[in-house]
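One chain is shown next in structure tokens, namely the form predicted alone.
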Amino acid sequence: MDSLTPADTGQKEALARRYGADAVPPAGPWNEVIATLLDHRSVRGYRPDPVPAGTLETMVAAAQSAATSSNMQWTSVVAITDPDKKKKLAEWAGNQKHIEQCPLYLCWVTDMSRNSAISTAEKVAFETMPWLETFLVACVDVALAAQNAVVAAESIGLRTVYIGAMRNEPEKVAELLGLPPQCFVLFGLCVGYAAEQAVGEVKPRMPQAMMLHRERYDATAAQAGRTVHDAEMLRFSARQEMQAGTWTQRVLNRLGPIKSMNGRERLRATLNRMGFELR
């Protein structure tokens, strides 16, 4: 039997970290890009060191290289380094201190104002603008762009964490950032070098059998996979000293009580006040 090369060993270790030893999928092609992707983890503690010069522009270039539906380019990003602004944003996000700690905080904006301005300038009514489909496509564009930026940042040794809690107080955030109507911050992103104690582990994901379907959706593996995933998450949570042990418990905690939405259950009405007509 052939011995494993260092690359083979690294690949198997990366897959085991991501899925747990009981759910490692078959190994396939491998390179540094894939290794970076599988090493992703959310980091919630940062050193004060600034990011290297040009990092922001490189991340934006990566973001703008993501797919964008029909080249509509619905994404804007507001870069925040001012401590006072980061402090306010942290407070509105439930006092997430890592927003204050990180040297670079990015607010990713679903920006429909820029294309709406073309309607006014060219005197052409944009009949598709108010529909949910258009809004959904714009939000997808932003997510794709941001994830490209995350991969770029992590490939050069930086760490990140998304902050969905920007949607807790979207009107306050928009006012702070000076956003025009038809713009709102879909999520934030902390960027910086991880504090030593905050690096953490790669968080396990569900077995591929629960997510990957071939030719036709098949739910038969869901319960067996959930049992395996719950066991792996329980071990992970114990190592990380987290209260919610299993994946099932996390789902129950997040989707069960309406209070877990932290005000986001009012998002549709808020978006309407911000100039979005969702039909």
Given for the second form:
Number of protein chains: 2
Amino acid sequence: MDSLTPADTGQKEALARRYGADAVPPAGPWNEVIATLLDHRSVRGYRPDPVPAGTLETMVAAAQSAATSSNMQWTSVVAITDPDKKKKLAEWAGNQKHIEQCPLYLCWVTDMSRNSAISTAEKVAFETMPWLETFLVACVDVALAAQNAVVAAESIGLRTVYIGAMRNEPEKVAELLGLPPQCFVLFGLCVGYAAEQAVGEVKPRMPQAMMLHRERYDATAAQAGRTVHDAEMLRFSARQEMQAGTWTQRVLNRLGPIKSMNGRERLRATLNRMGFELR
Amino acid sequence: MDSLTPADTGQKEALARRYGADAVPPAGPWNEVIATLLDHRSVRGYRPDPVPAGTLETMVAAAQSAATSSNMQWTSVVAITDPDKKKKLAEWAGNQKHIEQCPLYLCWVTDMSRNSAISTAEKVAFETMPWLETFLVACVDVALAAQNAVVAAESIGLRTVYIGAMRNEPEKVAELLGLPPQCFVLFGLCVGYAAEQAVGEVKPRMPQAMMLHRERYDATAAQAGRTVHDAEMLRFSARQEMQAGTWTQRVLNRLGPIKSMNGRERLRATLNRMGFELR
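Show the form predicted in complex with a further copy of the same chain, please, because up to now only the form predicted alone has appeared in this conversation.
Following is the full complex, with the preceding chain placed first.
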């Protein structure tokens, strides 16, 4: 794909939106694909309009085009448009109304059931299945696939938000979707056109110096970077009329009290019951 | 972004390359972003040419633009260009020469150390850290970020391949990169220009009917789909002069014997030693 000149697609503006004016990284290669990636924001309010015909199949083709470890293809997708199902899922996710609102809700499934069935059909024991490693690589597969689907959706003007709260009630979700053992909804994804008030701003991220290391990990930039990021998140929160102004405050709120996990501290035991040994 | 007409960017051809002529899904929305996603193939041979100036920063900006759960930003990247380091990493990954060859090698780190340091600095106990859930969401964060970086790289003509074999020797890798406790290289990523012989073909994936479910999971399509996918992978393998012709045979080879894990069945114990409790 031809590179566009930065002026064509607002490279500097895009980088400043992502990092804040005080932490803009050097401008590298740029084109419409990269501009699409940089413009991501999670959207939590949707118009009722349906997605264009063929959107689901195109998102899935993009998802399946992502790398998959050893081509094992651990991903399944359950596409939900049924209002009653979306209502239940929204409730279990702590009343996230955008799950009900969005015209298309995708449940991204870590699916070890499909490959396990090959063990049975071909009468070959699969010694690799009960290990944490195999579960982890399957979840990574699912995440890579879903992110490609998100990029595809955003490239045609749709918006999305990942729903980690599917892990609040994994067994209820699995039952509603008819999942067999060894299948688990890793996360959900709302897809649709953003409601006018819900597009929001690009959310700032920490300066690159905090997380990009050269040749060797170096933690020394993290403290100074955090001050810069706190200030930027404070400005962002003020503009968005959000609480928990600094990034540090958000980290303390989210990672401090166990109640912020909404029961997900039980995940390992739940997964064991659902057919994942995680040895 | 404007949609292009299918003829402009070869939508039908792209879908046929991905699924084989016998399993082409319906053609939905299409544009250059989607064409870039569909064209992915993992590349295991690189020219020595360096990547363009600013590529690393652009890939990282794309990575940081991916969704991150509650904005906790669990990702670190260690960028390696040092030949000695790449040589060691290549050896530990089972002599994957492309790690040495590629001009830029990225180690994608599940970094719980950076946020743990905030607990210490702010004198607030982080009750959420020792749980499997928190580790899993951090790994998903890293995967979403890395996939955005891959899309950015491929959009400017670079190629990549994920290296799961960083998990063969997680502690050696961590020591080489100077990682603190609670940091773990989830996977590596080679980045560079493909050597002429190494571009390869788009690798076929299973028919959508095998993995895309509507409203409710339905396993009945999996058996018929597997026959179609086996035949397509057999044709692909013959063209590529690869062994293990059918997809089923690859699954049996990869998931059957525990020796195919190259020691990764020890991952849980290793992670425990590296500071991840995974309760």
